[in-house]
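In structure tokens, the next block holds one chain alone, the form predicted on its own.
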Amino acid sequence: MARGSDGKVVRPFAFFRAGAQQDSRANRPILVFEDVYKYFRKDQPTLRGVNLVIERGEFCFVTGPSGAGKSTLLQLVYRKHTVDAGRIRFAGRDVARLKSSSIPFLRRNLGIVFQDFKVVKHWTVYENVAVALEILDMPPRLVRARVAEALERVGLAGRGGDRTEGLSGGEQQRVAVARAIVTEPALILADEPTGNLDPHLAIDILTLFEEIHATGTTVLFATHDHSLIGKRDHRIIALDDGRVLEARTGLRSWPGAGESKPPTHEGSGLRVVAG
């Protein structure tokens, strides 16, 4: 944690807006869909009537097959899109009604993982991470310091001056998770984080956001990798024609656990949480 002269820890983003307090939340659910659907056709939606509640300090995984929606649930928290029904409660507030004004200090408390890593290869690797920093013109001496605890807790201690386009795909996608994680949010919203990545380069990455979810933060994990699924016991939210179905203990507490991939809803003891 960075500290300020006088000790104390250096929270730099207010929770929302200036003079918002986390404390009278601290016993909400994180994340909260209500009765939610997303139309992209319409006749066909993407979600439908999708409720789901996250709890906060979760690590769930999202999973189901291509165009299943897993990027569009995760896009909604972040109002890259909007809701065409429903709602969504982010630290109970509705993401939906913030006003435009709003949506920047809606993203200061999400750390967003992409599958393409999205860092700017000619930069330098402190520069991709710092940036999320300098952007608030935050003063150069805590930048500084949260970009270095940020590269040491993804394994990139001292690799701050080195060219980010010389470094491998984990690499470059550990630039990413540490520019994710260098604000400090409430909640890591993580899409398809290993999918460029080979089966042992995917393994540390899963590790690596559950080192970041032991120090409290909420992860969603978005994947069709059925093999890493398969090798922890999170909480599952498997999306099957715009509905949801959960389970909270991995695939090993599911009937047919022995098979290559999530059972579906018939026969699988899965619970359907959908309008």
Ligand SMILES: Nc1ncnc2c1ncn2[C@@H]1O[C@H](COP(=O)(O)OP(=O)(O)O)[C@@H](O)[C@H]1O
The other form holds:
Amino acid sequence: MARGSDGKVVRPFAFFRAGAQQDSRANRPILVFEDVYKYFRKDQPTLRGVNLVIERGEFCFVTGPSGAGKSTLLQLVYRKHTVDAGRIRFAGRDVARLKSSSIPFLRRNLGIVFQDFKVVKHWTVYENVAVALEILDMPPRLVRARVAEALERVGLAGRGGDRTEGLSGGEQQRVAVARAIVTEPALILADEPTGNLDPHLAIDILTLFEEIHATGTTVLFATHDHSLIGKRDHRIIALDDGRVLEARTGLRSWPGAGESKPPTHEGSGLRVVAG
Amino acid sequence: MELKTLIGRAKRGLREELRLYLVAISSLSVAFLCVAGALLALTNLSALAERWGESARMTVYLRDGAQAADVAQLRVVLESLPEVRAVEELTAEDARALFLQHAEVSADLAALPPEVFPPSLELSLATGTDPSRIDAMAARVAQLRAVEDVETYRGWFDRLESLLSAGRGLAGALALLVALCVLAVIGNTIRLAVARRRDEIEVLKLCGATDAFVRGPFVVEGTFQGFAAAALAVLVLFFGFLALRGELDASLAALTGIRAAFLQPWMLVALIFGGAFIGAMGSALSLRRYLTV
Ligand SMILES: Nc1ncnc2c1ncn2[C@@H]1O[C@H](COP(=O)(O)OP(=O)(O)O)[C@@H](O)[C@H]1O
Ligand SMILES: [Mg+2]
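Form predicted together with the named molecule structure, per the form predicted on its own context:
Then the entire complex follows, led off by the chain already shown.
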């Protein structure tokens, strides 16, 4: 946990502390979906009975056709929406039961990256990254050091003073990634982060997420881009029509990819629902 | 919340919405100027009333054919009264001359015969004499021989007093109206600022900002607008007062015997901090309605 020089705790982990048992925390899965349902319309659930276990330190692709419910799945985790049935446990706590006043503390433990970057265009690169730390009431001096470090990690060292507006799409997404990792969150949720980028830039961004993953962060990477998934060997969570359809490792076992291996069942508690 | 960060964010907000806020501040300062101007008028009227109240006067008009001996005796009686500080005799001719000197009137009036101006005894009363005692004394003096009539100027004083209290009521109503206007204008300005910073607010919320963190800078910005508008109004009024004071002193002061005074320090403080407070309220109310975090 980061501390200011004055000894003030600047990473509020209140969310983790409350209601979490100390002993089993280290080996417990970071994110668990238990029979999750989400209805935007009464007759047609967007998610129907999703069961998933994401272990600490995993890198998972969340994939599926457009409208399958990938974004919804991630949005339920950061409480843009609330489940209609079932439970989502993040670090052992039921996200759906959080009071709205606790949602900020949930989000402080997440890093979220979007297809449309969601950077503030008229702010500088520095301001866009620093905001995540300012929210944590971190002293300005410490903010400067951490932002510089994060910008270096995403390959934007020394660009802090630039206006974000003038950056290319790939660079803007790097700013967004820097903002997501600067707080050192336990889990990164990336919703089509490469969707607006050229293929070679998409690979760059994917590589960046993999580098972040290599330092121990859990990453959920939603994309419908098969060419991207095919280049890597990560766990794949496939959604179709609101159900988890496949959960396999690597494209080699992807239906229609040439080989036809039987589906590998992943992790404990992961139920593979056959289409 | 880190105060430095909050101020920094509010400053950035002020910079970004500079034009919007400048328009708001300048129009609000006109509203504040109305209140400050009314207060200034009241301050000086009150000073006038107080002055009149202190230097109470009474005029004892003498009967037409009053004997000099009677008048002299009357004078002695009056001078012996504890309320009376000094007695001055004014003959009809004196009264006419005084009137013409003060009134700067045309030849028609100058031709008036001295009989129009009755002779009188001008009494200055001890300061702080109770109005009821003055009335009682006037009634007694009116009974005396050689006395035609007694003028206590209470009517004038009462009229000034009622003018003053009406003025106070009006100023109060004006202040209330202006407060509501300022509340509405600042609320609206903040609403616009919120709408224009939607993307920024979304980012803050996604990064885990609390309601207070998101709203903080907007409240600071609203407070600043109220503060700046009130301060600007006070400055404008002060320089206007300085520019006009020479003229005011020459005419008004000669007539009423008081010098024009500016608002008292506590009034200035109340105006400026009242402006800041209303600004804070306006933005807080607006945020409650338009920034549902
Ligand atoms: N806020 C919402 N209101 C109503 N319907 C929604 C909302 N969000 C998503 N949906 C619906 O849920 C389904 C899944 O959407 P989404 O999760 O965005 O899919 P994906 O990200 O996989 O393309 C779509 O049919 C979409 O219309
Ligand atoms: Mg989507």
